[in-house]
Amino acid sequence: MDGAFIKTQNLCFSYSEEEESVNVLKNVNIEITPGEFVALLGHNGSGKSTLAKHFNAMLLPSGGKVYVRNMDTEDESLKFAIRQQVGMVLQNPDNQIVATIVEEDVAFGPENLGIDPKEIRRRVDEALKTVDMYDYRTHAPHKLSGGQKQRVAIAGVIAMEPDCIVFDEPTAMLDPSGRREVMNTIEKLCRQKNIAVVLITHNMDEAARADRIVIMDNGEIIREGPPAEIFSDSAFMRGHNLDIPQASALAEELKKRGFYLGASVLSPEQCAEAIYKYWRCYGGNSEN
């Protein structure tokens, strides 16, 4: 095996429905490297959540293989070790919060691992500081905002010290403020803690922050590459019922009107900077 943290080989997954076999994943090959931020995109039913659940052995292949740090997910004796390596954060934080006090909830996972109490205390404090929720450690989770609850759920996963976290639409139920909080936390985990991140999202502005985008359709990977490359092909994206980031859409419309801002406009900040540079260079003359 090579240096990939997660690797699938011709992964297939199917289930039976009314005496018929439904193929959800079809010969999927993907690698996730240590510390990489990967956004997994696709319309509903494309297979992305099913694929992600194979990364920590929540689901097992119908065919092919999945390896986590060279460990075969079908090896029952390795399941515990695999799930320590790959954590998962779901869409609704209320489904992951189990205690009535924030710090007790974060401690729940390490306690189940049989970690020494002093080490649990260290992990809980560090995890809460990482997600900027340390000052809320004695609060009741049900009194927190949606974004704060999701950050507590993330802290609970961090406290188990995985090397990869899969986020399955973690901002879908949050307001814009909560989405910013959670996305800043996710990026911090990847960039500062070197934790590999797999983000499933329908939000293209969130996906634009990743190192690599993987697009699925009908149970297959149909395209992958850096965000600038993927989102530059808006026709392909829209042809597969997917959008592009708002900043990219604005840049595309301006290009149609003679104002070319460049090929790598993905965020509002990049868009504002490109517009500023354009006007500094051309003085607003659309004919140049």
Ligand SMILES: Nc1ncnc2c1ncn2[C@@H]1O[C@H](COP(=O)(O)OP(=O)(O)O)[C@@H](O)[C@H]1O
The other form holds:
Amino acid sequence: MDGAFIKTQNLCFSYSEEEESVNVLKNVNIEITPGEFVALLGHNGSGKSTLAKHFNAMLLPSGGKVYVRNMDTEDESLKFAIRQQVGMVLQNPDNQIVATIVEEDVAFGPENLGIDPKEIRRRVDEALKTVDMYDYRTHAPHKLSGGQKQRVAIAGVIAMEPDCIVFDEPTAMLDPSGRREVMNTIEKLCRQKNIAVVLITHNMDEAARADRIVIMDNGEIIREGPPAEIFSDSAFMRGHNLDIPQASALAEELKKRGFYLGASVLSPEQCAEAIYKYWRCYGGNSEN
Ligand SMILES: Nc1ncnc2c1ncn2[C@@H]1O[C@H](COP(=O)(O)OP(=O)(O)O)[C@@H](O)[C@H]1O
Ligand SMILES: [Mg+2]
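Having seen the form predicted on its own, I'd like the form predicted together with the named molecule now, please.
First the chain shown before, then all remaining chains and molecules of the complex.
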């Protein structure tokens, strides 16, 4: 068909079969291409989790179509192939950990696929190394920090060797260091392992790290584009009660005072770099 990894066509969904029930998803058309990093934003109740569950056939459309690598998610015989290709990581790591030893937990998924034990061993070791938890392989998961637990949960998904992972608010329950660990892991999976990432988040600094932002409101996609474009339109974001990254907000305040840093200020590093360049050009003192 085409190069899209996941593709929805006029996807509609209602949790109830009754005719007058409201659609939670309304003609959603979205494509995820192989290896890309998409951040999915929107208020609570806008339909993000419902959409995400269609990406691995946990939910099936009430109307329209969802394809994963051209496989129709409504085809029951393809369900396992689809779930192997699209992994899911949720908010609470405690609900995702099933075993009492880290490496057994990571092995759980591939064991259920009926994979050869030697191959399982290789996958578990590799997955734990990827998330930097190999040294903890014989530890008890319940004694780990939130960020470590979430990384073990991610290793369990990687061990299935998916080509796409959907993360539904994976950092929402974590402290700042846990959040950083998990975000660095997510970015590594995408940039080094070429795994497509769909990240649902309320944290705009996290969203700014994506290739593309998709914004949902009331069951519809209302806007999409690169982070630099989306976050420089602060009027749009504010109009929909959405935040922008702190560095972008700072750049906007400076712009109001006639100090324009450019459109692509998304992180403290980019902000510092832009200010430094400006300062060197206009009145910078090279002595110190
Ligand atoms: N299992 C469910 N049964 C009935 N309604 C649901 C269920 N899950 C979510 N909803 C409703 O669907 C809408 C979208 O929810 P959800 O996809 O969870 O949004 P988000 O993830 O953006 O917060 C909300 O109105 C929510 O109340
Ligand atoms: Mg949700």
